Amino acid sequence: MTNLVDAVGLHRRFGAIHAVRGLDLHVPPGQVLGFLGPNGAGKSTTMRMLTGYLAPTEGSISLAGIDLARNPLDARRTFGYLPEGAPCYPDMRVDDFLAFIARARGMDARAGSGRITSVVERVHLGDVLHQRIETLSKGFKRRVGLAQALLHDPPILILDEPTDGLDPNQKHEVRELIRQLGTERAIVLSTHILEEVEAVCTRAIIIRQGKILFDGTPSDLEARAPAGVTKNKMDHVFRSITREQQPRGEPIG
């Protein structure tokens, strides 16, 4: 199976800080990859490299077979990106914002209108379509962010903390949508919520200090749970894995 995301040997340095260290990432269609790690692990830096906002110090990134460094515009057309917090223009109405995104994506009025109608129905935005974005709840703002990421029907979705700050019902709705989208796309989902991995992901990677500590299925993660642990068992697994790779005397971040 051809991978839609191929990142090989990624390094990123910020002066003396080596944020990402030789990371490889390969994601085929139909896979939802949970990308986990503690604060400062290198998750956001990696996401920014995958989306072209940061160039790797070393390594290469290919999206749907297109080299990101050599053909950045064509490569960026292959993915939809939901940044952390789902930032949008707060003074715009939802319909005007989506129409603006459609034009920015090169769609004519007819094609843009058709895609907006389809995406609004899929993410359930009909009730707030004519409201200003600043008046929406966090849940609806996140749906608007997902809508703009889906508008050009990309084969790749890159989602940074897609359910952060949402209430339980909103989390359930967004996770169900991600599950549906993941049947046909490659999805990279950055999260610090281990529960999210069990809920939506088919594969999980844990990184710390820019290196991969674990790469496997959610079931593999569950198997790492200490005996007798039932509540929050994934948190126990996460800390167990990071401790296994921890140099003696260094605190866990």
The other form holds:
Amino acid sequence: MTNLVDAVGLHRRFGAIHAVRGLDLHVPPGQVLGFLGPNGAGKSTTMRMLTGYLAPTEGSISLAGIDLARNPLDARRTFGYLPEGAPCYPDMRVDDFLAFIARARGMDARAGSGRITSVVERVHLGDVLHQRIETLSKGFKRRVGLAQALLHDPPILILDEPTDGLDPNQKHEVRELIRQLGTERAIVLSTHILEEVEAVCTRAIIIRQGKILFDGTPSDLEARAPAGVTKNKMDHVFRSITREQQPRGEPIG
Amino acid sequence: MTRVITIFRREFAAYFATPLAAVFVVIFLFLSGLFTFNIGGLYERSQADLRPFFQYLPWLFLFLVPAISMRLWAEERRSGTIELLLTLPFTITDLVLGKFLAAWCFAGVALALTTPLWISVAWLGDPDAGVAVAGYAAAMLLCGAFLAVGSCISACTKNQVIAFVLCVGACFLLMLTGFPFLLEFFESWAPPSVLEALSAMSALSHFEAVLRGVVDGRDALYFVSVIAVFLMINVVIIDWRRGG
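Switch from the form predicted alone to the form predicted in complex with its partner chain and print that structure.
First the chain shown before, then all remaining chains and molecules of the complex.
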């Protein structure tokens, strides 16, 4: 199966800080990849590189077979992106904002309004469609961010902490949506909520200090728990993976 | 081009989505009236022309134009929407041009609202229409140059106040390079060719040249070049901040 996301040898330095150190990532369609790691592990940096917001210091990225560095505009058409914190223009109304995104995605007015209607229904934004974004609750803002990412029905979705700040009902809804979307798309989502990985992901990657420490299915991850641990197995494994090298200061490799 | 229009439409509407547009237009009209009538003495001069209006316009622009440009990029950076914008299928040139043109058109709207002044003068006397047209053209060009500088500075920071203050400073220098007190600073050590170049760079002298109604292609070219150079630097700054 051809991969939709292919990232090879990604490095990113910010001055003296080496945030991402040689990351390879291949995601086929139908896979929901959970990107895990403690704060500052390089999750957001990696996602920003995958979407072209940050240029990698080294390495190459191709999305649906299109090289991001060589053909950035076409590559950007292949994915929908929910940046960290779901930023949207606060002074715009939800419908105006989505219409702007539709135009930005090259849809004409008719195609755009058709897509807006279907996406709004999918993420339940109908009640707030004519409200200004700054007046919305955190949950609704996040849904506007999701709607924006889904508008052009992309084969790839890159979601930075999609359920952060949502209440349990909203979390459940968003996870349900991601599961449905993930059947034929490639989805990369970052989170530090471990139950989310169990609930929606078909593959989990744990990174720390910009390096991959674990890559496997959520059940592989759980199976790593030592005998005797019966509750919060994943928590236990996550802690042992991300903490074991810490006293030495330098990461492995 | 469609992509530039998409950005232009959003940006232009953004000025009117907040009280910014109303506050700006009211203050601009109030101050331009004050300068024209009270300080410029439009009536006392007993001459039917707009000289007092145009004469003080650069000083008004010096403080008001940075207020339009300061939000262009700084706000996107502060709110994080820049991440959205730079991952949509736009080139950086589309974004820079769309934003600049929206700001320029907004300033054009404010300037267009001063035309009742021209109508009154035309009703009172028989002013030279060519001079007035040249004046408005010069005002738009000067405003465009300041906006290009402002957009460029706004791209460097996420703090709008810093963008405003730096822009006022930069526009002040652009306006007055070539004036004696600034030239003196360079006189002692810079070679004559540099001094000559500096004195040719003053936005104010080019503005006044157009104002006299003698439309010289070189003056227009000067403003167009300033706009083009700063917009190109703007593109480079945005691209550079993506790193690599």
